[in-house]
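The chain below stands alone and is given in structure tokens; this is the form predicted alone.
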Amino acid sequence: MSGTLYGVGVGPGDPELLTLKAARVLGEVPVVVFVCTELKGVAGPSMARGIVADHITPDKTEIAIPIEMSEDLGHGRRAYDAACITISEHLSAGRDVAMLCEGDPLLYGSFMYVLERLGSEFKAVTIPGVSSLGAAAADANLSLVSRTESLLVVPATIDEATLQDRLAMTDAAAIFKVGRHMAKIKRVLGTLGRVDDATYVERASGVDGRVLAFTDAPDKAPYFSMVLVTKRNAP
């Protein structure tokens, strides 16, 4: 019989908020899986095993997928082929395999990666995670939407254009990925005059993690910060 496939959504970073389904399943599993930051080669650490590195014992087996942050895609295909291969071995052999991923495996998640390409091969459950998204906005004690206003979200690695163009017709949005698109976020946001609307999440739940006013946001931000833009409606 086979292995099952899990997604293990971990949360943004705060190990207090994995869920028990989360917490029980890694301690279940002998198989864990995550992605880790790859340099010229060499493999990083990697933020999801940080987050709950006091569930994984020495008896687990490990697999780290090394991914490079560029824009050559392909090298990420290879990464997650390479790795699947050897997680499909795993689950060949009858061993449970818990993949884990920052904030929720389904938003922005490494998971679907995995789930695309062993999916329809083996049993696969997902157990979602508080998301980013969740956790910037209880860091800012922020109300994202309400009543019958609409939540965009998006990220900014897409072109200025369409990041305006899709901003302009939303109350309110989460933008993801800032990283080293600040600048084009602040012009975007000056454009259409919602800079006052906005505000700057970094490192969401993290002890390192802080809110600002968007007006005060660095102008470098780390890849794990969000921008949030709401309404201050009236009740």
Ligand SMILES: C[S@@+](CC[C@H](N)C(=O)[O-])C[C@H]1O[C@@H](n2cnc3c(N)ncnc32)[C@H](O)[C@@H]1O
The other form holds:
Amino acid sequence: MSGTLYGVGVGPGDPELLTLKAARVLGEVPVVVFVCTELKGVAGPSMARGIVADHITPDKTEIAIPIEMSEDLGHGRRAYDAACITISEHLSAGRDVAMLCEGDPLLYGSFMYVLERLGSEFKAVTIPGVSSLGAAAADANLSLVSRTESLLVVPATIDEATLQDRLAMTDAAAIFKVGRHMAKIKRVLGTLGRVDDATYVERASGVDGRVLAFTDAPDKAPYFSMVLVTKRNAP
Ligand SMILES: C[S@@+](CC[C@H](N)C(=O)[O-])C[C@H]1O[C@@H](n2cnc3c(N)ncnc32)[C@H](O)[C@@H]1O
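For comparison with the form predicted alone, kindly provide the form predicted in complex with the ligand.
Whole complex next, starting from this chain.
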């Protein structure tokens, strides 16, 4: 019998935000998979693996998927294709495989690329995780939406006009993937008159996390940061 493919949400950074179910499955599976950054051919650290390092015992087989931080989607596609061949060999041999995903596996999560490739062939189970959205709001003690308000989840990587159009239509927003797009976000929120509604959250739930009024946000943000826009409570 084939093994089960698990997509395991490991939460936003604080190891205590791992669910009991995720911890149990990590204890049981013989194979774990995770994405790690790659720079000029050299594999770097994996945020997801780091969060659950205490649960990865030496007897487990580890499969790293090195992904280059670049606009070249072909590189990522090839990396997932190659990893899925190895993963399917384990599953076909009856071994359960858990793919670790920072935050929640299905919110901009890398598990979806493996699920797309292998989900119809093998039994797949997704274990939800605490998302960075919830963690960022919690760190800032910020109410996101209430009553009839709506919340937009949007990546800062889209073009400026589209970002502005989408933000213009919403009460509240979580802007993901801030990184080098801060100047664009500053221009858009300035144009929409929403700078004072915005909060910058870096490495939510992490020991080195911080929450700043958007006006104090750095010009260049790290990858693990987001901007929350709400109708209330901005610090
Ligand atoms: C590929 S997405 C992964 C989202 C993740 N699956 C989740 O559920 O939160 C990466 C983006 O999520 C946001 N993010 C993830 N972890 C974060 C954290 N601890 N603090 C702030 N933002 C975070 C950042 O905007 C980052 O660029």
